[in-house]
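The form predicted on its own is given below as one chain in C-alpha coordinates.
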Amino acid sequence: MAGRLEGRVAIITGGGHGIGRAYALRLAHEGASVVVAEIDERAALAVAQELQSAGHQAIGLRTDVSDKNSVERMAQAALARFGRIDVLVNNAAIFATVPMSRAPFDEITVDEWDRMMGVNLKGTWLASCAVIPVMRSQGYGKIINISSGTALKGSPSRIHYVSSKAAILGFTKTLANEVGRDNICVNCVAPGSTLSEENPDDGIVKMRTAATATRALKRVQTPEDLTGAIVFFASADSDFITGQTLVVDGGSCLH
(Lines of atoms letter the chains of each structure in order from A and count residues from 1; the text may use other names and numbers.)
(Lines give C-alpha, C1' and ligand atoms only; values in the text may rest on other atoms or scores of the structure.)
Protein backbone atom coordinates (compact mmCIF):
# COMPACT_ATOMS: atom_id res chain seq x y z
CA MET A 1 0.00 0.00 0.00
CA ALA A 2 1.44 3.38 -1.05
CA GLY A 3 2.33 5.87 1.66
CA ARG A 4 0.94 9.37 1.92
CA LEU A 5 4.09 10.85 0.34
CA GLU A 6 4.64 8.39 -2.48
CA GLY A 7 6.41 10.12 -5.38
CA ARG A 8 7.34 13.17 -3.29
CA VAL A 9 10.83 14.46 -2.54
CA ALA A 10 11.59 15.87 0.90
CA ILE A 11 14.62 17.75 2.22
CA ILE A 12 15.20 17.70 5.97
CA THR A 13 17.83 20.13 7.21
CA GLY A 14 19.56 18.97 10.37
CA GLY A 15 18.37 15.49 9.41
CA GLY A 16 21.37 13.58 10.73
CA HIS A 17 20.59 13.60 14.43
CA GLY A 18 17.78 13.48 16.96
CA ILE A 19 14.43 14.87 15.88
CA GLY A 20 15.66 15.52 12.32
CA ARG A 21 16.59 11.87 11.91
CA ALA A 22 13.13 10.88 13.15
CA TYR A 23 11.57 13.16 10.52
CA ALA A 24 13.72 11.58 7.81
CA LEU A 25 12.77 8.04 8.81
CA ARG A 26 9.05 8.80 8.99
CA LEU A 27 8.89 10.71 5.70
CA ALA A 28 10.73 7.87 3.97
CA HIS A 29 8.34 5.36 5.53
CA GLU A 30 5.48 7.36 4.00
CA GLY A 31 7.06 6.95 0.56
CA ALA A 32 9.09 10.13 0.11
CA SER A 33 12.56 10.23 -1.38
CA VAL A 34 14.63 11.93 1.29
CA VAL A 35 17.53 14.37 1.23
CA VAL A 36 19.33 14.40 4.58
CA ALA A 37 20.95 17.85 4.71
CA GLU A 38 23.23 18.12 7.71
CA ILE A 39 26.36 20.03 8.71
CA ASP A 40 27.70 16.77 10.15
CA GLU A 41 28.43 15.00 6.87
CA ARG A 42 29.14 11.66 8.51
CA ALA A 43 25.73 11.70 10.20
CA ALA A 44 23.99 12.74 6.96
CA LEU A 45 25.55 9.85 5.07
CA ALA A 46 24.80 7.41 7.89
CA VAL A 47 21.09 8.27 7.95
CA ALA A 48 20.90 8.13 4.16
CA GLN A 49 22.55 4.71 4.23
CA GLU A 50 20.13 3.57 6.92
CA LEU A 51 17.22 4.59 4.70
CA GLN A 52 18.72 2.99 1.61
CA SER A 53 19.27 -0.27 3.48
CA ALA A 54 15.58 -0.25 4.36
CA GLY A 55 14.68 0.07 0.67
CA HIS A 56 14.08 3.82 0.52
CA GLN A 57 15.48 6.44 -1.83
CA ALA A 58 17.79 8.82 0.03
CA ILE A 59 20.96 10.89 -0.22
CA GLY A 60 23.04 12.61 2.44
CA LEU A 61 24.55 16.05 1.89
CA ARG A 62 26.83 18.17 4.02
CA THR A 63 24.91 21.44 4.32
CA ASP A 64 25.56 24.59 6.33
CA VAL A 65 22.21 26.36 6.31
CA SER A 66 23.83 29.64 7.33
CA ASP A 67 25.79 29.66 4.05
CA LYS A 68 23.91 30.71 0.90
CA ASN A 69 26.16 28.74 -1.46
CA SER A 70 25.80 25.62 0.65
CA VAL A 71 21.99 25.61 0.64
CA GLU A 72 21.92 26.37 -3.08
CA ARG A 73 24.15 23.33 -3.67
CA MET A 74 21.74 21.34 -1.49
CA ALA A 75 18.77 22.28 -3.68
CA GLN A 76 20.70 21.64 -6.89
CA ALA A 77 21.82 18.20 -5.70
CA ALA A 78 18.29 17.25 -4.68
CA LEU A 79 16.94 18.33 -8.05
CA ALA A 80 19.71 16.55 -9.95
CA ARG A 81 19.13 13.29 -8.06
CA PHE A 82 15.35 13.20 -7.81
CA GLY A 83 14.06 15.69 -10.40
CA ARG A 84 11.85 17.71 -8.06
CA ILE A 85 11.55 19.15 -4.54
CA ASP A 86 8.15 18.89 -2.86
CA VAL A 87 8.86 19.31 0.85
CA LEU A 88 11.37 21.29 2.89
CA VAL A 89 11.56 20.73 6.65
CA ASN A 90 13.55 23.61 8.14
CA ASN A 91 14.79 21.69 11.16
CA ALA A 92 18.48 22.67 11.42
CA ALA A 93 19.15 24.67 14.57
CA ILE A 94 21.65 25.36 17.29
CA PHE A 95 20.24 23.61 20.33
CA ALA A 96 21.45 20.11 21.20
CA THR A 97 23.73 18.56 18.57
CA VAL A 98 25.34 21.98 18.13
CA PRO A 99 25.04 23.16 21.75
CA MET A 100 24.14 26.58 23.04
CA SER A 101 24.84 28.47 26.23
CA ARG A 102 22.17 28.48 28.88
CA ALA A 103 23.02 31.84 30.41
CA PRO A 104 21.30 35.06 31.48
CA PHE A 105 20.52 37.53 28.70
CA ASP A 106 23.46 39.80 29.54
CA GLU A 107 26.04 37.00 29.65
CA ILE A 108 25.48 35.69 26.11
CA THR A 109 28.26 36.81 23.79
CA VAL A 110 27.61 38.80 20.63
CA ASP A 111 29.27 36.05 18.59
CA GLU A 112 26.94 33.40 19.99
CA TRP A 113 23.88 35.60 19.45
CA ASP A 114 24.86 36.15 15.81
CA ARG A 115 25.60 32.46 15.27
CA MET A 116 22.23 31.48 16.76
CA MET A 117 20.37 33.86 14.43
CA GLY A 118 22.56 32.83 11.50
CA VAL A 119 21.56 29.17 11.79
CA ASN A 120 18.08 29.17 13.33
CA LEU A 121 16.61 32.17 11.51
CA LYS A 122 18.79 33.07 8.52
CA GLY A 123 19.21 29.38 7.76
CA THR A 124 15.44 28.93 7.53
CA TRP A 125 15.24 31.89 5.16
CA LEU A 126 18.15 30.77 2.97
CA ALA A 127 16.91 27.19 2.66
CA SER A 128 13.45 28.44 1.73
CA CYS A 129 14.92 30.77 -0.88
CA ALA A 130 16.87 27.87 -2.35
CA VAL A 131 13.89 25.56 -2.89
CA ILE A 132 11.04 27.95 -3.70
CA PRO A 133 12.07 28.51 -7.35
CA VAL A 134 11.77 24.75 -7.91
CA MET A 135 8.44 24.59 -6.11
CA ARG A 136 7.16 27.53 -8.14
CA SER A 137 8.07 25.80 -11.38
CA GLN A 138 6.15 22.72 -10.21
CA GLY A 139 3.16 24.75 -9.01
CA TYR A 140 3.30 22.90 -5.68
CA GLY A 141 5.34 22.75 -2.50
CA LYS A 142 5.32 22.37 1.27
CA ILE A 143 7.63 24.24 3.62
CA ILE A 144 7.53 23.20 7.26
CA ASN A 145 9.36 25.42 9.72
CA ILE A 146 10.29 24.34 13.22
CA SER A 147 9.71 26.80 16.06
CA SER A 148 9.49 25.89 19.75
CA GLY A 149 6.98 25.99 22.56
CA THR A 150 9.41 28.31 24.32
CA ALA A 151 8.56 30.99 21.74
CA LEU A 152 4.99 31.03 23.02
CA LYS A 153 5.69 31.26 26.73
CA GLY A 154 9.33 32.32 27.12
CA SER A 155 12.12 30.45 28.82
CA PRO A 156 14.87 31.90 31.04
CA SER A 157 18.59 31.57 30.35
CA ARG A 158 18.41 31.14 26.57
CA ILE A 159 16.99 34.36 25.21
CA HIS A 160 18.88 34.04 21.91
CA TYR A 161 17.33 30.64 21.16
CA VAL A 162 13.82 31.71 22.17
CA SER A 163 14.09 34.91 20.13
CA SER A 164 15.16 32.96 17.04
CA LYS A 165 12.26 30.56 17.42
CA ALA A 166 9.76 33.38 18.03
CA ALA A 167 10.92 34.97 14.77
CA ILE A 168 10.06 31.74 12.95
CA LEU A 169 6.39 32.28 13.82
CA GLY A 170 6.27 35.60 11.98
CA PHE A 171 8.47 34.28 9.19
CA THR A 172 5.99 31.45 8.59
CA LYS A 173 2.96 33.75 8.32
CA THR A 174 4.71 36.23 6.06
CA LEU A 175 6.18 33.67 3.68
CA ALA A 176 2.82 31.89 3.48
CA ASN A 177 1.28 35.14 2.24
CA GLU A 178 4.01 35.68 -0.32
CA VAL A 179 4.05 32.22 -1.94
CA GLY A 180 0.43 31.17 -1.62
CA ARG A 181 -0.24 32.29 -5.21
CA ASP A 182 2.30 29.67 -6.28
CA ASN A 183 0.39 26.89 -4.48
CA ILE A 184 3.14 26.60 -1.87
CA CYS A 185 1.99 26.01 1.70
CA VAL A 186 4.14 27.25 4.58
CA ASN A 187 3.37 25.98 8.07
CA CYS A 188 5.13 25.60 11.39
CA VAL A 189 5.47 22.99 14.14
CA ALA A 190 6.31 24.09 17.69
CA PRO A 191 7.64 21.15 19.72
CA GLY A 192 7.64 20.98 23.47
CA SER A 193 10.61 19.84 25.55
CA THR A 194 11.70 16.66 23.76
CA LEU A 195 14.13 13.95 24.79
CA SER A 196 16.01 14.19 21.51
CA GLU A 197 19.59 14.12 22.78
CA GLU A 198 21.71 11.14 21.80
CA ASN A 199 23.04 9.31 24.89
CA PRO A 200 21.50 11.82 27.34
CA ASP A 201 23.04 12.04 30.78
CA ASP A 202 21.04 11.93 34.01
CA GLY A 203 20.75 15.73 34.08
CA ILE A 204 19.14 15.87 30.63
CA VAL A 205 16.72 13.04 31.45
CA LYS A 206 15.77 14.80 34.69
CA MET A 207 15.14 18.08 32.83
CA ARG A 208 12.99 16.41 30.17
CA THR A 209 11.08 14.45 32.80
CA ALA A 210 10.41 17.61 34.82
CA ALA A 211 8.63 19.10 31.79
CA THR A 212 5.83 16.57 32.24
CA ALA A 213 4.58 18.52 35.27
CA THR A 214 3.06 21.24 33.08
CA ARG A 215 1.52 18.87 30.53
CA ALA A 216 -1.97 17.47 30.20
CA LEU A 217 -0.34 14.26 28.94
CA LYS A 218 1.98 13.16 31.73
CA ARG A 219 4.91 11.59 29.95
CA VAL A 220 8.24 12.50 28.37
CA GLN A 221 8.01 13.72 24.77
CA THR A 222 10.08 11.82 22.19
CA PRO A 223 11.01 12.69 18.58
CA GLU A 224 8.42 10.21 17.30
CA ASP A 225 5.68 12.31 18.90
CA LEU A 226 6.45 15.03 16.34
CA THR A 227 6.60 13.04 13.12
CA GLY A 228 2.84 12.79 12.58
CA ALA A 229 2.52 16.57 12.45
CA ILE A 230 5.34 16.75 9.90
CA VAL A 231 3.71 14.11 7.69
CA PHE A 232 0.38 15.95 7.90
CA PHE A 233 1.89 19.25 6.78
CA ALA A 234 3.93 17.48 4.06
CA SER A 235 0.98 15.56 2.64
CA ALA A 236 -2.04 16.45 0.53
CA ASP A 237 -4.16 16.35 3.69
CA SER A 238 -3.00 19.91 4.45
CA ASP A 239 -3.20 21.35 0.93
CA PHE A 240 -5.58 24.12 2.04
CA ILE A 241 -3.77 24.96 5.27
CA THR A 242 -1.02 27.59 5.33
CA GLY A 243 0.50 30.13 7.69
CA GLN A 244 -0.37 28.04 10.73
CA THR A 245 1.57 26.87 13.78
CA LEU A 246 0.76 23.51 15.35
CA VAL A 247 1.99 23.11 18.93
CA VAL A 248 2.98 19.51 19.69
CA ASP A 249 3.81 19.41 23.39
CA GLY A 250 1.37 17.10 25.14
CA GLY A 251 -0.81 19.98 26.23
CA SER A 252 1.71 22.17 27.99
CA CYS A 253 0.85 25.32 26.03
CA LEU A 254 -2.92 25.40 25.45
CA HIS A 255 -4.18 28.11 23.10
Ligand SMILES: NC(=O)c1ccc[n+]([C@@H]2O[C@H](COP(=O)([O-])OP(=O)(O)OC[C@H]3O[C@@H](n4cnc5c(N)ncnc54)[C@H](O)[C@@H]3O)[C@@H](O)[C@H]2O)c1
The other form holds:
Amino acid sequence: MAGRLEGRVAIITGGGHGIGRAYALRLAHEGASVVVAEIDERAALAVAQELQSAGHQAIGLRTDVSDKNSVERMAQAALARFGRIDVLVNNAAIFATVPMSRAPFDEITVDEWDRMMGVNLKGTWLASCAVIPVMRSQGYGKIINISSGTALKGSPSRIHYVSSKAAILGFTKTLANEVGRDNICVNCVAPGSTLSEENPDDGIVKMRTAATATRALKRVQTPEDLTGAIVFFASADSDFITGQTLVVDGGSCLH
Ligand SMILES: NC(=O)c1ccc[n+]([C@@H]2O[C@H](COP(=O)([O-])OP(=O)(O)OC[C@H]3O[C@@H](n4cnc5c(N)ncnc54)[C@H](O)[C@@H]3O)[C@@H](O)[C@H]2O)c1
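Can you give me the structure for the form predicted in complex with this ligand, which would complement the form predicted on its own we have just seen?
Expanding to the full complex; the earlier chain stays at the top.
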Protein backbone atom coordinates (compact mmCIF):
# COMPACT_ATOMS: atom_id res chain seq x y z
CA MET A 1 0.00 0.00 0.00
CA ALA A 2 1.33 3.47 -0.94
CA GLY A 3 2.06 5.79 1.96
CA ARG A 4 -0.05 8.89 2.55
CA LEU A 5 2.92 11.15 1.70
CA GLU A 6 4.22 9.43 -1.41
CA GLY A 7 6.07 11.98 -3.61
CA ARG A 8 6.07 14.65 -0.89
CA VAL A 9 9.15 16.33 0.55
CA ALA A 10 9.22 17.13 4.26
CA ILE A 11 11.68 19.20 6.32
CA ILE A 12 11.77 18.48 10.04
CA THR A 13 13.71 21.02 12.09
CA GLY A 14 15.25 19.52 15.20
CA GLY A 15 14.70 16.11 13.63
CA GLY A 16 17.87 14.57 15.03
CA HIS A 17 16.62 13.80 18.51
CA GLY A 18 13.53 13.06 20.55
CA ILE A 19 10.10 13.74 19.10
CA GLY A 20 11.51 15.29 15.90
CA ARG A 21 13.31 12.05 15.13
CA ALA A 22 10.00 10.19 15.53
CA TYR A 23 8.39 12.64 13.07
CA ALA A 24 11.21 12.05 10.57
CA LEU A 25 10.84 8.26 10.80
CA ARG A 26 7.05 8.32 10.48
CA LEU A 27 6.92 10.82 7.60
CA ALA A 28 9.49 8.73 5.72
CA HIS A 29 7.47 5.59 6.46
CA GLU A 30 4.48 7.33 4.85
CA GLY A 31 6.52 7.85 1.68
CA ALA A 32 7.94 11.36 2.12
CA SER A 33 11.50 12.28 1.23
CA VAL A 34 12.87 13.75 4.43
CA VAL A 35 15.27 16.57 5.29
CA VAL A 36 16.54 16.37 8.86
CA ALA A 37 17.52 19.99 9.68
CA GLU A 38 19.21 20.01 13.02
CA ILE A 39 21.78 22.02 14.99
CA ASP A 40 23.51 18.77 16.01
CA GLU A 41 25.03 17.77 12.66
CA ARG A 42 26.02 14.27 13.80
CA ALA A 43 22.46 13.55 14.89
CA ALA A 44 21.06 14.93 11.62
CA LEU A 45 23.36 12.70 9.58
CA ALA A 46 22.69 9.68 11.81
CA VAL A 47 18.90 9.93 11.39
CA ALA A 48 19.28 10.47 7.63
CA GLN A 49 21.56 7.42 7.45
CA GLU A 50 19.07 5.35 9.46
CA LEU A 51 16.33 6.31 7.00
CA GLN A 52 18.49 5.62 3.94
CA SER A 53 19.39 2.19 5.33
CA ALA A 54 15.67 1.45 5.61
CA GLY A 55 15.24 2.32 1.91
CA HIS A 56 13.92 5.87 2.33
CA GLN A 57 15.06 9.13 0.71
CA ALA A 58 16.66 11.40 3.30
CA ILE A 59 19.37 13.96 3.89
CA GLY A 60 20.74 15.45 7.10
CA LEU A 61 21.76 19.11 7.28
CA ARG A 62 23.35 21.14 10.04
CA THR A 63 20.86 23.96 10.48
CA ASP A 64 20.49 26.66 13.11
CA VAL A 65 16.89 27.83 12.86
CA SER A 66 17.71 31.09 14.64
CA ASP A 67 20.06 32.05 11.75
CA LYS A 68 18.40 33.42 8.58
CA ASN A 69 21.28 32.36 6.32
CA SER A 70 21.26 28.86 7.76
CA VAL A 71 17.54 28.25 7.13
CA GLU A 72 17.86 29.71 3.64
CA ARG A 73 20.64 27.19 2.95
CA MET A 74 18.32 24.50 4.36
CA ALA A 75 15.56 25.38 1.89
CA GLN A 76 18.03 25.60 -1.03
CA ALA A 77 19.54 22.20 -0.17
CA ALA A 78 16.10 20.57 0.10
CA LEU A 79 15.09 22.02 -3.25
CA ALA A 80 18.39 21.05 -4.91
CA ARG A 81 18.14 17.45 -3.66
CA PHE A 82 14.42 16.73 -3.97
CA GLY A 83 13.02 19.42 -6.31
CA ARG A 84 10.20 20.64 -4.06
CA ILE A 85 9.21 21.33 -0.44
CA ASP A 86 5.72 20.25 0.63
CA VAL A 87 5.94 20.05 4.41
CA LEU A 88 7.80 22.00 7.08
CA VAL A 89 7.59 20.78 10.69
CA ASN A 90 8.83 23.60 12.93
CA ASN A 91 9.89 21.31 15.76
CA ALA A 92 13.33 22.68 16.78
CA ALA A 93 13.37 24.22 20.22
CA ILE A 94 15.43 24.77 23.29
CA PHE A 95 13.97 22.04 25.45
CA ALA A 96 15.82 18.83 26.40
CA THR A 97 18.73 18.19 24.00
CA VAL A 98 19.68 21.87 24.11
CA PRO A 99 18.56 22.31 27.69
CA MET A 100 16.83 25.16 29.50
CA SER A 101 16.69 26.10 33.15
CA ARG A 102 13.37 25.30 34.81
CA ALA A 103 13.75 28.39 36.99
CA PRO A 104 11.17 30.80 38.49
CA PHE A 105 10.34 33.87 36.39
CA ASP A 106 12.76 36.20 38.21
CA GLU A 107 15.76 33.87 38.06
CA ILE A 108 15.86 33.44 34.28
CA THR A 109 18.70 35.41 32.70
CA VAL A 110 18.12 37.95 29.94
CA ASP A 111 20.50 35.96 27.76
CA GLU A 112 18.49 32.75 28.16
CA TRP A 113 15.20 34.59 27.54
CA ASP A 114 16.60 35.97 24.27
CA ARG A 115 18.01 32.60 23.15
CA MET A 116 14.67 30.92 23.91
CA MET A 117 12.76 33.40 21.74
CA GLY A 118 15.50 33.31 19.10
CA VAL A 119 15.19 29.56 18.56
CA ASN A 120 11.59 28.66 19.47
CA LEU A 121 9.80 31.69 18.04
CA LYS A 122 12.11 33.53 15.64
CA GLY A 123 13.37 30.16 14.34
CA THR A 124 9.80 29.11 13.49
CA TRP A 125 9.28 32.39 11.64
CA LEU A 126 12.62 32.25 9.77
CA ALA A 127 12.18 28.63 8.67
CA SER A 128 8.66 29.43 7.45
CA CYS A 129 9.96 32.47 5.51
CA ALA A 130 12.62 30.27 3.89
CA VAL A 131 10.21 27.64 2.53
CA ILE A 132 7.10 29.69 1.69
CA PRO A 133 8.42 31.07 -1.64
CA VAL A 134 8.89 27.46 -2.80
CA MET A 135 5.45 26.42 -1.51
CA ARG A 136 3.90 29.47 -3.21
CA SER A 137 5.45 28.55 -6.54
CA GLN A 138 4.02 25.02 -6.15
CA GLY A 139 0.58 26.33 -5.08
CA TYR A 140 0.70 23.87 -2.19
CA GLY A 141 2.31 23.54 1.20
CA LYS A 142 1.86 22.38 4.79
CA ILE A 143 3.49 24.12 7.72
CA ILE A 144 3.14 22.43 11.10
CA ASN A 145 4.23 24.38 14.14
CA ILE A 146 4.90 22.81 17.52
CA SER A 147 3.53 24.52 20.62
CA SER A 148 3.01 22.87 24.00
CA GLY A 149 0.18 22.02 26.36
CA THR A 150 1.91 24.36 28.82
CA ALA A 151 0.98 27.31 26.58
CA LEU A 152 -2.70 26.49 27.17
CA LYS A 153 -2.52 25.45 30.81
CA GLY A 154 0.36 27.51 32.20
CA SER A 155 3.22 26.05 34.18
CA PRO A 156 4.80 26.74 37.57
CA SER A 157 8.26 27.45 36.06
CA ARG A 158 10.22 28.26 32.83
CA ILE A 159 8.11 31.24 31.80
CA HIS A 160 10.42 31.95 28.84
CA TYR A 161 9.73 28.53 27.28
CA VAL A 162 5.96 28.70 27.92
CA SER A 163 5.79 32.26 26.52
CA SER A 164 7.64 31.19 23.36
CA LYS A 165 5.20 28.30 22.88
CA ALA A 166 2.17 30.53 23.54
CA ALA A 167 3.43 32.90 20.83
CA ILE A 168 3.36 29.97 18.38
CA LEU A 169 -0.45 29.84 18.72
CA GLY A 170 -0.89 33.42 17.46
CA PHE A 171 1.86 32.94 14.89
CA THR A 172 -0.01 29.93 13.49
CA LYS A 173 -3.32 31.78 13.12
CA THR A 174 -1.73 34.86 11.55
CA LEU A 175 0.45 32.99 9.08
CA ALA A 176 -2.52 30.78 8.13
CA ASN A 177 -4.45 33.93 7.20
CA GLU A 178 -1.57 35.38 5.20
CA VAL A 179 -0.72 32.33 3.09
CA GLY A 180 -4.16 30.74 2.66
CA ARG A 181 -4.52 32.39 -0.76
CA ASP A 182 -1.43 30.42 -1.84
CA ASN A 183 -3.06 27.13 -0.79
CA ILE A 184 -0.61 26.76 2.09
CA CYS A 185 -2.06 25.32 5.31
CA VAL A 186 -0.53 26.33 8.66
CA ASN A 187 -1.48 24.28 11.69
CA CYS A 188 -0.09 23.54 15.11
CA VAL A 189 0.32 20.55 17.40
CA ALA A 190 0.52 21.04 21.17
CA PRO A 191 2.11 18.00 22.81
CA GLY A 192 1.65 17.08 26.45
CA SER A 193 4.53 16.06 28.69
CA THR A 194 6.32 13.43 26.58
CA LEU A 195 9.06 10.99 27.51
CA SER A 196 11.32 12.13 24.66
CA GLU A 197 14.68 12.11 26.44
CA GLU A 198 17.12 9.56 25.02
CA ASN A 199 18.60 8.42 28.36
CA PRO A 200 16.13 9.64 30.97
CA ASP A 201 17.26 9.59 34.60
CA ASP A 202 14.92 8.66 37.44
CA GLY A 203 13.92 12.29 37.99
CA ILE A 204 12.81 12.70 34.36
CA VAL A 205 10.87 9.42 34.38
CA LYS A 206 9.18 10.48 37.62
CA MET A 207 8.22 13.88 36.13
CA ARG A 208 6.82 12.32 32.93
CA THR A 209 4.96 9.66 34.94
CA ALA A 210 3.42 12.31 37.23
CA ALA A 211 1.72 13.87 34.17
CA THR A 212 -0.32 10.66 33.87
CA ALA A 213 -2.48 11.75 36.82
CA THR A 214 -3.70 14.83 34.89
CA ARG A 215 -4.88 12.80 31.87
CA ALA A 216 -8.08 11.04 30.84
CA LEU A 217 -5.86 8.35 29.28
CA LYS A 218 -3.71 7.07 32.14
CA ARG A 219 -0.28 6.39 30.72
CA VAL A 220 3.05 8.01 29.89
CA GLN A 221 3.11 9.87 26.54
CA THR A 222 5.76 8.79 24.01
CA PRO A 223 7.01 10.50 20.82
CA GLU A 224 5.08 7.97 18.72
CA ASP A 225 1.82 9.25 20.25
CA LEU A 226 2.38 12.50 18.32
CA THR A 227 3.24 11.22 14.87
CA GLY A 228 -0.34 10.52 13.70
CA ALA A 229 -1.29 14.18 14.17
CA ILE A 230 1.75 15.25 12.14
CA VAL A 231 0.90 12.87 9.29
CA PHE A 232 -2.68 14.19 9.31
CA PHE A 233 -1.58 17.84 9.03
CA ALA A 234 1.08 16.91 6.44
CA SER A 235 -1.31 14.94 4.22
CA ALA A 236 -4.16 15.73 1.85
CA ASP A 237 -6.60 14.61 4.58
CA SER A 238 -6.25 18.09 6.12
CA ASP A 239 -6.29 20.14 2.90
CA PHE A 240 -9.23 22.33 4.09
CA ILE A 241 -7.98 22.77 7.67
CA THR A 242 -5.78 25.72 8.59
CA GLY A 243 -4.97 27.94 11.56
CA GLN A 244 -5.83 25.15 14.01
CA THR A 245 -4.09 23.80 17.09
CA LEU A 246 -4.52 20.13 17.98
CA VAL A 247 -3.66 19.16 21.54
CA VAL A 248 -2.14 15.67 21.73
CA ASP A 249 -1.78 14.88 25.42
CA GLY A 250 -4.07 11.96 26.31
CA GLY A 251 -6.83 14.31 27.46
CA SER A 252 -5.07 16.53 29.98
CA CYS A 253 -5.92 19.92 28.49
CA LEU A 254 -9.55 19.63 27.34
CA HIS A 255 -10.20 22.85 25.42
N1 LIG B 1 8.88 16.43 25.38
C2 LIG B 1 7.85 17.14 25.85
O3 LIG B 1 7.34 16.90 26.95
C4 LIG B 1 7.27 18.28 25.02
C5 LIG B 1 6.05 18.82 25.41
C6 LIG B 1 5.50 19.86 24.67
C7 LIG B 1 6.15 20.34 23.55
N8 LIG B 1 7.35 19.79 23.19
C9 LIG B 1 8.00 20.34 21.99
O10 LIG B 1 8.28 19.28 21.09
C11 LIG B 1 9.45 19.60 20.33
C12 LIG B 1 10.46 18.46 20.45
O13 LIG B 1 10.84 18.35 21.79
P14 LIG B 1 11.68 17.11 22.36
O15 LIG B 1 11.02 16.69 23.60
O16 LIG B 1 11.95 16.12 21.30
O17 LIG B 1 13.03 17.87 22.81
P18 LIG B 1 14.48 17.90 22.15
O19 LIG B 1 15.21 18.97 22.89
O20 LIG B 1 15.08 16.54 22.13
O21 LIG B 1 14.20 18.33 20.65
C22 LIG B 1 14.49 19.58 20.10
C23 LIG B 1 15.43 19.41 18.92
O24 LIG B 1 15.74 20.71 18.40
C25 LIG B 1 17.14 20.78 18.16
N26 LIG B 1 17.56 22.17 18.21
C27 LIG B 1 17.75 22.96 19.29
N28 LIG B 1 18.13 24.18 18.92
C29 LIG B 1 18.16 24.19 17.57
C30 LIG B 1 18.46 25.18 16.60
N31 LIG B 1 18.84 26.43 16.95
N32 LIG B 1 18.37 24.85 15.28
C33 LIG B 1 18.01 23.60 14.91
N34 LIG B 1 17.73 22.61 15.79
C35 LIG B 1 17.80 22.91 17.10
C36 LIG B 1 17.76 19.92 19.26
O37 LIG B 1 19.09 19.52 18.95
C38 LIG B 1 16.76 18.76 19.29
O39 LIG B 1 17.09 17.79 18.33
C40 LIG B 1 9.94 20.94 20.87
O41 LIG B 1 9.43 21.98 20.07
C42 LIG B 1 9.34 21.01 22.26
O43 LIG B 1 9.19 22.32 22.72
C44 LIG B 1 7.93 18.77 23.90
